[in-house]
Every structure is written in structure tokens, then in C-alpha cells.
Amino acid sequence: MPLGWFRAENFRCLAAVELELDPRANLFVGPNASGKTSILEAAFFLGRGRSFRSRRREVLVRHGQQEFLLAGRSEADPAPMTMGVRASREQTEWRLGGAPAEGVADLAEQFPAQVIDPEVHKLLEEGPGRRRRFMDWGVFHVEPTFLSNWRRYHQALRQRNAALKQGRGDEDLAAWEQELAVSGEELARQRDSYLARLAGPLGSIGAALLDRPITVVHGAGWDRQSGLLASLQEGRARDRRYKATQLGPHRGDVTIQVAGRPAKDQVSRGQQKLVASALMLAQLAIQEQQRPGRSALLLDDPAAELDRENLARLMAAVQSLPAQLWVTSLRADIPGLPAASRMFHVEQGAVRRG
């Protein structure tokens, strides 16, 4: 199982919360604004190094405090592993197995948390940045060289963009274009490979949730018939006008389709939630194939935007996956939730076992 024990101190409204978790399902019940979502947000931060609700670090620190502390113990094979993060508004310290960790990537391998919340439909509605993050999170778990290659690409991208802003000549741009092209082509290849692997579970989960196939189409961010190096060279004049590199994987996107047509143009808000949830669940299924017994699904208010039939479909799909569940709800009766769930009552940032 991913986490058998979890602690959060001074995170949002949570002064000090300590949980002994069920290996299969954990239900957090309480009124609105009680702190239920903050528990899921804290767990997500432990595994992903960011919030799924806000980009502003300062709002995560409890009012009147200087920092927050999160800690957990993974019970996955081969041996239990402790992990933790101490974060202030200015800096973050990661720890794994009692020793300093290089960064959040080390913790993400131990606790790959996925979240489905009431804002999950934004995966379809918002710009490509959110979909790139979704795609790259999946690639990270299946491609051992992805992170180093991603860093190479973005380092070269920063250098070329700096040269563009400074008005440097073609020779200075060319110095970074070869590295940008090599790492960028590899990054696109890794994304292609991952999305091809995602197609299987996405097809079956999509059929279960919508009775229609869900597919994804990868747009690499440049004309791949020309090659990235040639595209960068041909685009220098335009890049000089914008003072930034306009082509490459950092401009890539994923078109999400239902029955062969763009999903956002043909489905309702509730169906958008099902489409986005299918993508999250398919991604989680691959994570479990890759490293069994580590993944967690954080399911925040699953009934939001869904009627009873579609909620039952979602919960059936959720229950079919072996991941540990963290579920929040106003009520304890959620159709399809495993009967052996451990229940916690949450009120005003305090948690008690139910």
C-alpha cells in the first residue's frame, strides 16, 4: 500500500492531523469548509510537491505560522519508507528514509498520488499547460531517462530564450539549437510512446464511463515532417520578434477526443468530468502496472457535477483499480465505495476516527 501513516502540521486549517490509514479506502466526512479537501491537498503535496488548488505557496501555511510539515510512511515493498517535506513561503526541504532527498521526484516514486476533484474538467477546458503536466507526469513513471532529458531540454530552452531577449546573432542561437533539437525530439518520442500505452486502459475506462471511446492525439509543438532543428532555424526571425522560442515540446498539447471528435465541443460539464476522470484513472492504471502497490487516488467530492447513475459509473471504475483511495464527502453513503472503508470525521480542521 502507499501510505500506512500520514501527518500534517500547520497546513491550511490543519493544526496537527495524524492518520493511521486503511490500505484500500479511507473516507473523510464533514461539512463544507471543515478541512476535508485540505487533507487531500496535503497528501498530494507530499507526493507531487505542489498543490492541486493553488499556485500560491503562502496560502498553504496555516495563518500565524512560518512553515508546514508533512510526513508519511510508505508500506510498499520491499520495505517501509518514511518521507517528509518541510516548507515555508521561501524554501522547501525534502526527506526520504530519514535523509535529505534531492527533490520531489524522489518522493513521487514512493507515493505517486493522483487526484480527481471538482475542477478536473479543466483538463479539457484550460490551455495546453495543464495537459502537458498530465502527460509528463505519466511519462515520468514509465521512462527512466525522462526527467534528465526534460531538464536538458528546458536548460537549452532557457539559454536560447536568453539569447533572443539579448538580441544575440544566429551563431549564439545555433549554439543551443542542436541540444534543444536532440532533447526535444527525444521528449516528443517519449510522450508518443506513453500516450500509445495509455490508449488501452483509456479505451476500456472510457467505454465504461461514457459508452463511447476516448482517445488522445499528441501535438508535438512543431511540424515533425521538417524536424525540430530545421524548424528552429527557420523560425529565428519570428522568435526574435517574440523574444522567445515558439516551437518545440514546450508548446506541445494533447487533443482529447470522444468518438473521434474534440471532447470539449460535444459533452456536458458532468460528462467533461467523466472524460477527465477516465484520463486520470487510465494514468493511474499504468502507474500500478509499472510499480504495483504504491499509487493513491485522491477523490475529492466525487458526487459534484454528477447524477446518481454517473456517480455509480465513476465509483465502479475507481473500485476496479488497486490503488489506495482517499475520498471526501458531505455524506458517508457513497455508492460503490468499498464496504471496509476506514472513516474519519472532519470538523474545523480536526479529525477523529469514525
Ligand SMILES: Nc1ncnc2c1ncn2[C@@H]1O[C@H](COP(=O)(O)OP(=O)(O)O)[C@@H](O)[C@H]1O
Given for the second form:
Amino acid sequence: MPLGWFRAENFRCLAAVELELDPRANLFVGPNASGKTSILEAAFFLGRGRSFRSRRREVLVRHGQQEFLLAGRSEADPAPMTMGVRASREQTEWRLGGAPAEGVADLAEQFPAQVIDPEVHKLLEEGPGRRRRFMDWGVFHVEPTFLSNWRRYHQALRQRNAALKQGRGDEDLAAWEQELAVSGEELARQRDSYLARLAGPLGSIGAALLDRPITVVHGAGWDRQSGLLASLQEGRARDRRYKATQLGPHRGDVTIQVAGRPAKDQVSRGQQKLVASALMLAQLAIQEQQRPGRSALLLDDPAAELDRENLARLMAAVQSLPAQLWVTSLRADIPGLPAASRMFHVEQGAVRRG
Ligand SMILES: Nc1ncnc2c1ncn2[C@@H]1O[C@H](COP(=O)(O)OP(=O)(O)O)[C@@H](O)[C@H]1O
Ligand SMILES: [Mg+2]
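Can you switch from the form predicted alone and show the form predicted together with the named molecule instead?
Full assembly next; the chain just shown is listed first.
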């Protein structure tokens, strides 16, 4: 199972919370502003190195404190593995198996956390940044070379953009274009093959949630007919005007369609939540195929935006996956939650077993 034990200190309103978790389902019940979402946010941070609510580190540290501390013990095979992070406004230290870790990427493989929260519909509504992050998180788990390739691409991109800002000549741009083209074409290929793999679970989960097929189409970020190298060369004059590289996988996107039409144009907010949730669940299904027994699904206030029938559908789809569940709710009776879920009461930043 993913986490058997979890501890958070000085994270948001949580002074010191310690949890013995159920391998299958954990329910956090409490009134508004009691700290339920903060618990999921803390777990997410341990596995992902960021919050799903804010980009600003300082809001995560408990008021009046200097740093927060998160720790967990994964019970996944072959042996239990401890992990932790200590983070202040300026500094972050990761630990894995009792030793310093290089970064969150090491922990992300041990504890891949996926979240479905009331903002999940933004995956459809907002700009491409979220969808790129979604896609790349998935690719990261299935392609061992993804991270180094991604870094290589972004390093070259920064260099070419710096050259553009400085008004350098073609020779200086060409020096980075070769590198950008090689790593960028590879990134797009890896995204292609990930999205092709996603299609399977997305098809079945989409059908269960919406009765209609959900499909994804990869937009690479440049015209695939002409290669990336040629596109960069042809785009130099325009890029000089913008002082930044306008084409490439850093401009990639995923078009999400329901029954063949763009999802964001046609579905209600509740349906948007189901579509975005289907994407998250399909991604989690692939993560679990790749490294079984590690994934956690953080389900924050699943009842928000959903009527009873759709909530029941979502919970049924969630339960068909083997992930550990962390569910928050104002009320204890969530239709479709396993009867044997472990219950925690959350009040004013403190937690007790129910
Ligand atoms: N850095 C912080 N330090 C202390 N309290 C915080 C911090 N950030 C947020 N809070 C408080 O935490 C409380 C709980 O928030 P939240 O986890 O969203 O509750 P819930 O999900 O139960 O509604 C809120 O009252 C908020 O004001
Ligand atoms: Mg909340």
C-alpha cells in the first residue's frame, strides 16, 4: 500500500497531525475551515513537491513558524520506505529511506499522489499550462528518460531565449536549435506514446462516468509536418520580435474531447468535473500499472458540483482503481464509499480517529 503512516507539522493550520492510514480508504470529516483540505495538500506536497492550491510557499508554513515538516512511510513492496521533507520559505530538504534525496522526483516515484478537488475542471477551462503539467506528470512515470530530456530541452530553451533577448545573430541561435530540436522531438514522441496509452483507460472510465467517449488529441506546439529544427530556423525573425521562442513542446497542449467535440465548449460544470476526473483516474490507472501498490488518490470534497447520481458514479469509478483513497467531506455519508473506510474527525487543525 502507499502510505501506512503520515505526519505533518506546521503545515497550514496543522500544528502536528499524525495518521495511521488504512491501506484502502480514509475519510476526513469536519466543518468548514477545520483543516481537511490542508491534510490532502500536505500529502500531495510530499509526493509532488508543490501544493495544488497555491504556488506560494510562504502560505504553506503555519503562521508564526519558520518551516514545515512532512513525513510518511510507504508500505509498498519490497520493503517499507520512509520519506520526508523539511521546507522553509527559502529551502527544501528531501529525504528518502533515511538519507538525503536529490529532489522530489525521487519521492514522486515512491508516492505518486493524484488529486481531484473542486478546482479540477480548470484542467479543461484554463490555458495549456495545466494540461502540459498533467501530460508530463504521466510521461514522467512511464518514460525513464523523460526528466533528463525535459531538462535538456528547457536548458537549451533558456539559452536560445537569452540569445534572442540580447539580439544575437543566426549563428548563436543555431547553436541551441540543434539541441532544442533533438530533445524537443523526443519530448513530443514521448507525449504521443503516453497519450496513446492513456486512451485505453480513459475510454472505459469515460464511459462509466459520462456514457460518452472522452478522447485526447496532442498538439505538439509546432507544425509536425516540418520538423522542429526547420520550424525554429524559419521562426527566427518572429522570435526576435517576441524576444522568446514561440514554437516547440513548451507550447504543447492536449485537446480534450467528449463525443468528438471540445469538452470545454459543451458540458456543464458538473460534467466538466467528471471529464477532468476521468483524466486524473486514467492517469492513475497507468501509474498503478507501472508501479503497483503505490498511488494515492486525494479526493477533496467530491460532493462539490455533483448531484447524488453523478457523485455515486464518480465514487464507483474511483473504487474500481486500486489506489489508496484520502477523501474529505463535510458529512460522513458519501454514497459509494467503502463501508470499511477509516474515519478521521478534523477540527481546528487537529485530527482524531473516529
Ligand atoms: N499558513 C497558515 N497558517 C495557519 N492557518 C492557515 C494557514 N493557511 C491557511 N490557514 C487556515 O487553515 C484553515 C483550514 O483550511 P482548510 O484546510 O482549507 O479547511 P477545510 O478544507 O476543512 O475547509 C483556514 O481557516 C485557514 O484560514
Ligand atoms: Mg476544504
